[in-house]
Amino acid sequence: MIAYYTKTLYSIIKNDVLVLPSRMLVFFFIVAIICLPVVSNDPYLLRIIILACIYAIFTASWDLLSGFTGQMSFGHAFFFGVSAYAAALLNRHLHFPPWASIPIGALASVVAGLIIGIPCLRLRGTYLALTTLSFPIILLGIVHAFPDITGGELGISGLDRICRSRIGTYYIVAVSMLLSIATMWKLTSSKFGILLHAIREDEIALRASGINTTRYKIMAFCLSAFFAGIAGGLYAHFMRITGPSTLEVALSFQVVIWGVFGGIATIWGSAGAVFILFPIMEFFRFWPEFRMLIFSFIIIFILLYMPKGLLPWLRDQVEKECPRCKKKNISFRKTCRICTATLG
């Protein structure tokens, strides 16, 4: 039995993974994430990767909503903050363990997604962006208005750790990230994802064909909120504190920058951008005077010369599409690996 599964896994890696550079990159990235604590158990390095995993889930959830449906959200920190505060309140006052408070916090974010999604159904473009931007500001006002419950400016501290050991926490967060990204990518690759694309491109035509676009937009809001909530709950228990910083407007714009940098409507590109930009920003922390300036130059360069995002641009340089079967091939191939058609 073990030999059979080993042979099957080897066949999949050889025939499906190692045939394209993008798949190879994803494969080696997963291996690196899994094996990192074996190579180094440096607490600071593990902390950076843990936070990158959390923000990767958060960024991919924004891409699921804004990238695929075109429902531009400038207040995505609302979902993150709702879950963080819900998990913190459940853990601090009702003594819920992290394995219970994090999923319940994510469900609280889904309710928040309904609260935002339903009144915003008729809004698009700038109007939707400004409306979503107002929700984290409103929640921030509520946080300051009830300091006895929310902790006010100081937030809620003393939360339980996700796991007693740092390596255990690392693996819980890393596996949660891989499963969340894989789930979102699978959703966007299905019929559901095609309909989200259609809503973004021409919602009126889709409604004319008999598709209930309202239902799918609400579903997109709720799914995006759920995964953002997972990230918020993990963040609260990892940092062991939640406060107004989880609702800051800067966090909402940060996730938009990560998403645009990695490639909108890709899921994997948005998540991958976090693992590039977040460590870079941590590396330049010793140079605070020019840290944001360097970050700004990187973003401007990408927007000017790689408008589709860094990772899609890199993929297009090393892969090309077959004109007949539309399958991707490595750039130096002369014939398609599927239908053997001549590649230009």
Second form
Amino acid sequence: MIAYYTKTLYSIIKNDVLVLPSRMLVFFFIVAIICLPVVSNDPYLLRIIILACIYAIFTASWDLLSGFTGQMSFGHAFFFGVSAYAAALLNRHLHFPPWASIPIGALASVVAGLIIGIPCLRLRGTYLALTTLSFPIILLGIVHAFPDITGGELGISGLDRICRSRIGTYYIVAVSMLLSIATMWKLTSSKFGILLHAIREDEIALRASGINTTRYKIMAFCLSAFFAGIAGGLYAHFMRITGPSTLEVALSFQVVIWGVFGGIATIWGSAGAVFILFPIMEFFRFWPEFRMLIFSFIIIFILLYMPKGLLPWLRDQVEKECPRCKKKNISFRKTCRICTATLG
Amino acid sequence: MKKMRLFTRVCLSVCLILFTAINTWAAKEIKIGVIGPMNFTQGQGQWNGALMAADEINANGGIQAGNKKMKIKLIKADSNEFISITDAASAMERVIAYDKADFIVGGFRTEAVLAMQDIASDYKKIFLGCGAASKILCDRVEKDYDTYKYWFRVTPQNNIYLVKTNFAFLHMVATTIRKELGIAKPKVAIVGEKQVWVERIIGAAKANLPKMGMEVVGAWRPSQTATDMVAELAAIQKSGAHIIFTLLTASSGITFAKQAGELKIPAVMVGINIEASKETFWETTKGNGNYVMTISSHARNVEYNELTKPYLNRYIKRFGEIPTYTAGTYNAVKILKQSIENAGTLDSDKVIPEIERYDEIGPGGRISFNKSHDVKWGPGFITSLGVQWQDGKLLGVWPNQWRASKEAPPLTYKGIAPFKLPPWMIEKYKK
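Can you now output the form predicted together with the partner chain? The one shown was the form predicted alone.
To see the whole picture, the full complex is given below, headed by that same chain.
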């Protein structure tokens, strides 16, 4: 039995993973994420990767809504903040442990997704973006209006840790990230994902085909809110504080920057961008005066020369598509690995 | 072959000696992390204060920790806390785990400091706060001493004391108005920026000022970055206010003072106007900020004690400006020196009781901590100053015969100048 599964796994890795650079990269990335604490248990390094994992879930959730469905959200911090506050309130006042407060927080975020999704159904483009932008600001007002419950500008502090040890926390967050990204990626490559794509490209045509686009748009809002909520809950318990900063406009824009940098409508691209940009910002701590300037230059450079995003651009450099079967091949191959057609 | 072996041995021995020497040399340093928003005035003040204290201590041979004389090495940690709390917490973990700081001083924004406090407690590192005023930080020490005993607030006074200080300013100004203009019940207009911290002060002012013989005529809430406040000023003038109680921490403080001066509003501005405590304020307002009074930690003319003048002279000579309250890191580093020497070790758990027992005079007054590790406030301890712009000079005007209670003796610091009402106000109201 074990020999059979080992053989199957080996065959999958050999024939499906190691044939394309992008798949190899994802494979080695997963191996690196799993093995990192074995190589180094430096708490600072683990902290950076934990935060990158949390923000990767958050950015991918934005990509699911804005990249795939075209429902441009400029207020994605709303979902993050709702869940962070819900988890914090449950933990602080009702003593819910993190394993319960995080999923319930994510469900609270789904409800928030419905609240936003329904009134926003009629809006598109700039109007939708501006409307979504207003929601975290409204919630911020509510937070400040009820300081006895929400902690006002100081937030809710002293939350329980996700896990007592840093390595334990690391594995919980890393596995949550891998599962969330894999689920979102699988969703977008399914029939459901094709429908989301179609909504973005031509909603009227889709409605003319008898598809209830409203339902799918609301589902996109809810799913995106759920994953952003998972990120928000993990963040609150990792930082052990939830405050107005989780609803700030800057966070909403940050996620857009990460998403566009990595390549929208990819899921893996936007998540990957966080693992590039977040550690880079930490690396430039030795040069604090120019940290933001360097960050801005990198973003502008990528947007100017790689408008599809960094990771899709890199993929296009090392892989090419077969004109016949549309499968990807490594760029130096002369013939397609599937249908043997000549590659241009 | 033998020569080769000998050469290898010599090389290894030299390496070993060098390695031991480097380690010994490194062990003779005490690393103090200075964490704050380094790209802003507040962080700059924190760094300057700590730098000055470290240089003074190192020039005198360093800190005697047991039988070792150790020099101070400062580590600058930019928390970026105005923009990102995540950044602030990461900076804290970096300075402890990566840079191996033994002690930390600084922190500014309360939400960020709460996160930093947790990290410092996890690593059992003493964190001397020099920026955040919220009482909640010290309440944590009282509620959970074992976890949060590593935190002490050196500066500023907490938000409760801040309100008390401002009410003392208002009392002094109202007394002057009664005496000089014969107005029995001065009217107060409150101008507070649209921020949450202002809400509670406005509530407290509305409840307490009538009891202090003043009448609150209204509260105006401009934006923190307002560039035109003529409408508010016109309304305040119409309300007949004699005192404008300001609660402004950002650039709106300049706009407000400048326009009030241009319009010659017959009222005196008192309270918090952070911009007015900077020496560039006179230039920025083109002299229109004359007679504005605000809270500050130092003024060139005031000496809390015999240490103040030499400290101010050294600070101004080195950094070209008067120290802001975040430069209280100077005191924090001195507190650490004294406490480490008394404890004879760098072990946090042994240094904490020494800081708790600390009771020394610093350039800003007597420093001692209460049960919740908050710096003691009041006559004989830290009080801060009320400073007023008078014809281009920023002069300390409070405390001047201030009594903290009816039984307390009056307090006046050396060099305190008398508070002055604007001449155009006297002209309008003098009978």
